[in-house]
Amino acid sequence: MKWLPLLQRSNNVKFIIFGGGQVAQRKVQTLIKFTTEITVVSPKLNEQLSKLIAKHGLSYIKSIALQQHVVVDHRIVAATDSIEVNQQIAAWSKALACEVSIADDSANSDFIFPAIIDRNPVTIAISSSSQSPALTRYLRNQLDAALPARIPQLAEFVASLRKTIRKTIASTQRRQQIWRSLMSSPMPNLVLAGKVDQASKVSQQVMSGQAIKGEVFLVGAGPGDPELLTLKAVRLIQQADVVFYDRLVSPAILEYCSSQAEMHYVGKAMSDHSVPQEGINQLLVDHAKLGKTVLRLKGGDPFIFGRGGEEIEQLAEENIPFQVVPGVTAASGCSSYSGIPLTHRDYAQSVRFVTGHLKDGSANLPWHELIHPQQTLVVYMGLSGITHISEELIAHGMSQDTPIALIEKGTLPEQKVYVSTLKGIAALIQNQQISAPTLTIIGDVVKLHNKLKW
């Protein structure tokens, strides 16, 4: 490691900024976040280095680098576009013994600029060592939208807990272990949820050596592309102790999941439970009475035809803690993926969804409700019975001619699209091999399939 990152406090940090371009800019844009001692140096400047100046009341000097600007105790930044005056700058700043850094020549700078996320009081400083300065801007950008927005409360929740904790407990030893449990414990997740009281709750119960419950996350994965995930999809999934997943639930989403998490397939297909629904339930609850955090990852989103409700029905009744985190449902990211809005004002006003098998396994669907003008039918898990539906829904007075789009692995790279009518289905699944899992849409939209589709 070549550059050791340290944290400076900003009392009596002065900076001196050769430069009055884009370099200088971004190199006052981070320091203003920590000091106003700022001087720029630089005979003009662009607009948004002069707007920075004059909103944070720097100080300018309107001038080419001279050696006079070097000053004593000053940590001096040499920005300019001229690599010879940066040289000057620096051979100036290491005669009077102060630190510099060099844009683009970390090799003979002091200090170096990292990217810095900032939720404060927590600082993440991430560098690539000024190799890449566009890598480490990437890098900064995918963490900051990856970490909970709430993180500074955490911080000071956990900040509070700190004090108690060193005013109660006098043996080392204990503190840590309570530290351990605190943070593999529901806590942390409460906190960031907004749920201060319960983490308070479960807080004190560690702190007594009390057993607690874990938690249960009732997650989303949505239709099969892993970049579908919610950043708080993929934060639970992460965390998990358990997982439970489904059958629609794609590979590279379970790789998310800890190396040390236990897996437990559930998975249920028409006329095929791995294990009954009733099971699943229970097993959430024995799971997370042991004081784990378990997650139950569900196609789509657990709130639509993915049974959610029945699951967490009996967490509440057991008074297990639980999240809901919505996933993109099938219906939406396979109709965009396939380049069929589901409304559009020229085509449909509304639209409904619908299940292509019931509790009981049959498709009795309220054929009457469904005949509307301008509106998307969207039938999931419908590919078996699709040739009935398509026959009834002509009975009861739809249009023979009404386009229908079966979606077969929607949103994945093996995603294939089948275009028809009600009344040509069943001669092309006749003729096609589709499987599982496949999303049916029906309507007038699906007409703009092969001028969207993308």
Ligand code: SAH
The other form holds:
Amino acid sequence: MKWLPLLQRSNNVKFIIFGGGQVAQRKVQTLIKFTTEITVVSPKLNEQLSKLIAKHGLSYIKSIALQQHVVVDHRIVAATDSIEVNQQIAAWSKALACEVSIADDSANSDFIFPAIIDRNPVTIAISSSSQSPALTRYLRNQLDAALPARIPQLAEFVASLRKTIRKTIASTQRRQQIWRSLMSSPMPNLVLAGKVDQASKVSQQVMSGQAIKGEVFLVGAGPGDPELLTLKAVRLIQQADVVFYDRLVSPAILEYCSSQAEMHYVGKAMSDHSVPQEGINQLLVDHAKLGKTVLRLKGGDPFIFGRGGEEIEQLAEENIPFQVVPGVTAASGCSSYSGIPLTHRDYAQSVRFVTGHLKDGSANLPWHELIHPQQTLVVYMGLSGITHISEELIAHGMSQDTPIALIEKGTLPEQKVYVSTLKGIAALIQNQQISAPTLTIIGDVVKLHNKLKW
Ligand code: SAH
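With the form predicted alone already on screen, would you show the form predicted together with the ligand?
First the chain shown before, then all remaining chains and molecules of the complex.
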């Protein structure tokens, strides 16, 4: 490898930057986080660079590049817009044994600048050995988005644990064992979730050799399109040892699970409860007690018609650490992807989510409350009962011309949108092969579909 990535102590490095344009400005912007020992040499400065110099009290020499500006014991950055001038600066630098970095000329540079992800004290530097700055920036942005914000807190927590472990445990081998257990325990995730007290408790248990309970992530997988997963969902999905997933979780989302993870389907079609709810609650508890990292992956948002509340009750009772990650609920996903805003100043000031499937199989809804001017109704799980629901709405006073949309497999490539009216919906359902999952939106906002579909 041609480039050695080392971390250099920043309090004794001094830089001289030649150039007053964007390239010089970017270098100053990077360096300013580490040192103010920066001198800029240029006859002109762009506005931002000029501001940076004033704000941080940097030295500025208003001049074209001259040999006298290169000073021993400094690192030199040649970032003028002239290749010849940059080469001249490099020659002066080499004559004084100053290390030099030349913009767009890594072959003759002594050092180059990586892209940096800053989670102080954790620093990630990325370089493509100057071959592709665009790729480096892309990777930096991807990694930056994927890395949790609380890494600094985790670093601090681990540093303080390290002191304790050094003091209390003499054997190096035992220390290594403890670190392995700590880093695969719920501790890191607890700190990243801001639960430092719980993290301390778990760490104490690990250090005293107690069996550690695993943790459970109850994660909303959204309505189908994997790109609607939250960053946190992706991060936790990737960590799971055991996964319990529903029918509504799309196969593309399961791809994010580790290839080592044990996968269990516990989904249910309405009439076929493959694993009863109590069974699922118990499975989560049992696997967590084995010390596993358990992922309960549910379609949409776990707390919206998802029975997510029931699934974590027992975990709470048994003191098993858990986290709940919200997902994009079907109403939001289907609304956006069908171009039917749920509220709109001209059509609806409120929106109501109801389930069309009740415990005894009928839809016994508070009909009078549903008939409200300027209110959008969203019916989850209502496909089989939608004709009945429409009749009841009409019987209770809703106009039979109220528009209604059925969104089948919303947000997925197979998404289909059917639009009708309350009185027309029965015929539509009879004539079309509509399959689950389907979400129903009722109200004047549906009129916007034609204009806003995309
Ligand atoms: N917790 C889920 C809802 C579970 S209830 C959420 O927040 O979205 C299941 C119902 O959600 C389905 O019967 C259907 O009405 C709706 N649904 C879920 N995903 C859907 C999708 N991709 N397209 C249309 N409807 C969907």
